[in-house]
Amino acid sequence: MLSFVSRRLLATLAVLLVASFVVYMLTAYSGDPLEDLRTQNDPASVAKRATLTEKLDLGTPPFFRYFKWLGSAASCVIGQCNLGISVTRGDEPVAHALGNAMQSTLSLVLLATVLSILLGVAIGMTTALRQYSGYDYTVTFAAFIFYSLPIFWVAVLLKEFGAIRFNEFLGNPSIPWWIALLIGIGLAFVIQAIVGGHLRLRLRTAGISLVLTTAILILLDITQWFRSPSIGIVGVAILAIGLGALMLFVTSNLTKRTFQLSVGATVVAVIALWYPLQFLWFYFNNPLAIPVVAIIIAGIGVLAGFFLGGDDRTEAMRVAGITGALATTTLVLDQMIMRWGEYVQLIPLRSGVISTIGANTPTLANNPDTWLRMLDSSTHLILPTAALMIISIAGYTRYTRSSLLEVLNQDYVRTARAKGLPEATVIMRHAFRNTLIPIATIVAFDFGGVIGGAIITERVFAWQGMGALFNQGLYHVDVNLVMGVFLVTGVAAVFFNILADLAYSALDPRIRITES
């Protein structure tokens, strides 16, 4: 293992060195970073030009400057990063600018990437299991359309209909009964297509979905929920139970009593903790309290699996622990929604609840309420996250569908079915694992690209992340800034590609990383 990682690191290091040299030369020779100052002859401009020429070492040819930069960048290995200064950012150290931009980019693109993987893989699996059905044809057609859409066009449409029009609706929320009925019909059509089966099952599924959806929307309209939304203990209970059922289904343990008891006990613990946590969230108004609570609830799930898991104790502990950690999000969401009324009063009226620009509301950046700041950041994340997800989900859907269809035709899958195993077990335990092997490569590339940011999306939504930083460096011929972004993205690409290789052996026991 160590030998494999070392060889991969040495090989990729050589590639990074060559690529960094090419990028440095191209950027350095693409223009003059002091071009604006050279047109001014006043004493202040002349003095500033001389100072920046000395700081940037512009008197040295770019070929030799590259090796000076390489020596400074190598100091990052020992924790003393010196990547120079950025002229376009007021002589700000590049390392400082990269730190701020990475934080902004990760909060945007990381969430979109994770959600795209989860939803894209889930949709791709359902289309593969419903091959050549109307649902499969519809999703396949939609995936091709969304995958080919330009991101800037999607972002503009989301601004218009996802923010401006929706904010108008929130100003005077009202859902007529016929709108609720139409939404119910559309959702019923989608759900029955996903469930599939014979005609009677489809009609029953569609009828239940239609009634429930229409009734819920009419109830929300009557109670004016959209004007003053809340979740409360009832909402937390519903979400936690749904999450527990989903975990049992995904792990093919929906009918096993020991797993039902383990996950059920964890869900009950989440619901029981709702009231005492109200006091904890109030007195410990700190983001660090969230992972602490998640660890505690996950620990409760592990204990539940240990005592109730029976012969499958180890797996029950894992499933219940993951359920407990994920269920923490329902408690966090409840706390955020509780601040809705206060948030609406504090934000600028012209902006609306769903914001179209920036990562946060400037007037709330230093607000002492952690949950209010989280709610503000969430409303700013909705549109850019949706824009990135629409494109990414389409790609993951197609990759997953083709991969699962190939796996389902393998001999070991037919053998598992011939042994009488339930279809859910065949799919989730035998086929799904091998389906993820080619997906792991794509995920590695996407996570490596996460650090590089999304230039177009960040520009449309005025998000100051790594993409905007790279664009700024190129436009102003800021070599240090461009090379700083390149260094971070290059190292990230190397790291995640090695993780992908290691993931292959974890997903498929037949794959082993040898020392040869």
Contents of the next structure:
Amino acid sequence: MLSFVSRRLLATLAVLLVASFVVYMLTAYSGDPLEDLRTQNDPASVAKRATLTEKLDLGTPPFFRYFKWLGSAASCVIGQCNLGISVTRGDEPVAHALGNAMQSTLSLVLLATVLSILLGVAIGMTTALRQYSGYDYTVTFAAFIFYSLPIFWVAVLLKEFGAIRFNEFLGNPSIPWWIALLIGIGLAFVIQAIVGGHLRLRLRTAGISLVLTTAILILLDITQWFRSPSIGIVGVAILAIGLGALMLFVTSNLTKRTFQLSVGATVVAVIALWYPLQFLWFYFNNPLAIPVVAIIIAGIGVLAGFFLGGDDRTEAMRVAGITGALATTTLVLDQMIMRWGEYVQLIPLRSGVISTIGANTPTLANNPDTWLRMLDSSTHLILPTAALMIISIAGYTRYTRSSLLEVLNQDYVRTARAKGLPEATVIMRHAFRNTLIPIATIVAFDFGGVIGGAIITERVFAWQGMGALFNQGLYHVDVNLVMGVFLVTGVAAVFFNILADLAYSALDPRIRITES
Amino acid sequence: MARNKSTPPRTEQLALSELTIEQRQIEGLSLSTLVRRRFFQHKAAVTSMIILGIIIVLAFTSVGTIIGGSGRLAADTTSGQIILDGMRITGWWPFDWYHNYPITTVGGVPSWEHPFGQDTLGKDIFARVMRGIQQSLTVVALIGSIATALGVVIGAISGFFRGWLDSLLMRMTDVIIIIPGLILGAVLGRTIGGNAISLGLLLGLVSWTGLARLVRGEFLALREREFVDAARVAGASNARIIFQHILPNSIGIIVVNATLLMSAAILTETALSFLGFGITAPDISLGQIISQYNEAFKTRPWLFWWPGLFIVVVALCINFIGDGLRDAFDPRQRRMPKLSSLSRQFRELTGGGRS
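Which structure goes with the form predicted together with the partner chain, now that we have seen the form predicted on its own?
Whole complex next, starting from this chain.
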């Protein structure tokens, strides 16, 4: 195993070296960094050209310049990165520019990737379970369309219809009863298609969801929720209970008393902590509060699992702990929404609540209130995240569908059914876990690509991430900048590639890493 | 499948009923017949093929095309008119993609004369979109053919000969995978001037990596099979084994992935052109049109809708054709037949009346 990893590392290091050489030469020969200055008639431009030539060491042929660059880049191994300076960014050190860009890219692409994996796997599973149904065909067709969408086109459409129209709605939020009814009917139709079953069951599902959706929408409209949204303790309670139920369902423990008790105790703890935590959020106004609270609540969950878990102690501890950690998000969400009214007052009048440009509102970037800043970045994240998700959900849906169908044909699934296990247990415990094996490798792959950023999305939404940096470097023939981005993306790709191989052999014991 | 009235002898009937429905369907047919038949059963794929055919014919006949030359605009030295470098073949559409025409409607709103509208300079959007489709499809076809040929050859050599040659080729593949395509596009756009042919050639030279890996895997598996041993014992040369014995057996994976490669190619080309690294003005591609009219979405939405719509339709068609081919080559992934036709086949098989 160790020899496998070291061998792979050596081989990929060689690959990286060759690739970096090719990229360096290609970028260096792709244009003239002095072109702007050459066309100017300004007498000072000659002097500027001379200084720039010296700064970029243009006198040396690119072939030798590459080795100079490599020599200073090698210092990264000992922890002091010197990747040169970026002339187009006002002589900013490339390592510094990369640090900022990476942060912004990760917040954008990481969220989109995680959400698309979760949603894509969920949709893919439902389509596989309802194979050859109208729902399956619809989703398959939709996936094909999403595959075929150019992201720059989607992004512009989202800007127009997602943001501008939605902002108009938020400016004067009222839902007429007939629109509430229409939304209800649409949702009811979708839900009954997913749940499936006989006609009576379908009708009942559709009826319940229709009444519930319409009632909730009308209630929200009457109470003017969209004008001044809030979650409060009631919202937190509803969300936390829903989350607990979902966790129980996903781990197929919905009917087990011990699990109900431990997860239930965790949920109760979250609700009980809502009030005392208000003080913590207020006085300890720092993003660090989130992991601290998450750990505390997860600890409560683990304790609940320990005392109430009975025979399934280990698993109950795990399920309740994860539920607790995830439930922290509802508390954070509550804090963010609480500042809605204040936020609407603070943002510039012309731009709507859902922003189409940049990563944050410049005037709010240094606001002392953490939760307000988080709300601000969330409203900026919504659109680019949606654009990225639309494109990548389709792929995960298809992978999960075919993977689950393959697993469902296996003998052990038949055995599980034959010994009388409930279908939910067969799916969630026997089939689902094995479905995830091939998906895990794809996920590892995609995370390797995450750091490269989304060049087109960043461009359309004016987001200053890795993609934008790369774009800028290419446009102005800024070799150092391009090489910096390439180095980070290349190393990430290689690292996650190896990780994918290792994960595959760890998850599936039938696959062995061979020494050849 | 006309059945004669006299019932077959009992033994024959038994043997018949032991054949599954699928076996009955494919009895005594060659692979190509089977594939063709299954493909034509896939309604979405056949529809897509027809639509794609119509789009191709429409794009190339309507505004005509231009052969050879750089495709750049230039002023004719004698008449002073704007002409294009290269041999121009005119089509049946009265307008072309590089002249400014008088704006006939307010703001260039689509009309009978200009069905897709006009831009602020009076250029006819229908002609521009058609030219864009031509360019994008040229790039796709070039990428598809070059990448497929390279991928098959490199994958086959790698998988068949193994050893140091395999290691070398696969490391080379790794190098190419890791280099961002944008850099190649940028280099090209600056040096050669970014027309469809050069872009297609260059992207084709770097898009073969995925296919090469798949073909290699297929060859690694197939070369251990008995029929390859048999061929070798019979004295077949390496070339004969590769081209006559192994390649036909991996044709499914090649065809399917070549199609998928092409559907990715159109998105790559449009994205590159959108960023300004692919086909650049004054030449046109679908992505370049969208990039050019990006800001005009609110005031002149037709400048934005039509090119995007055609990208989606072309990509969708290629994807569906790929899906149809996959179903045709891989019977395991076949769609379930309709229940009515199943029971009809069952009745036919069992001689009717016994159901």
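Numbering follows the first chain given and starts at 1. Everything numeric here is computed off the predicted structure, so don't read it as measured data. Basically, rigid core = biggest C-alpha set you can superpose within 1.5 Å across the two forms.
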> After the core is overlaid between the two forms, has the C-alpha of Ala50 moved by 2 angstroms or more?
Replying inline: yes
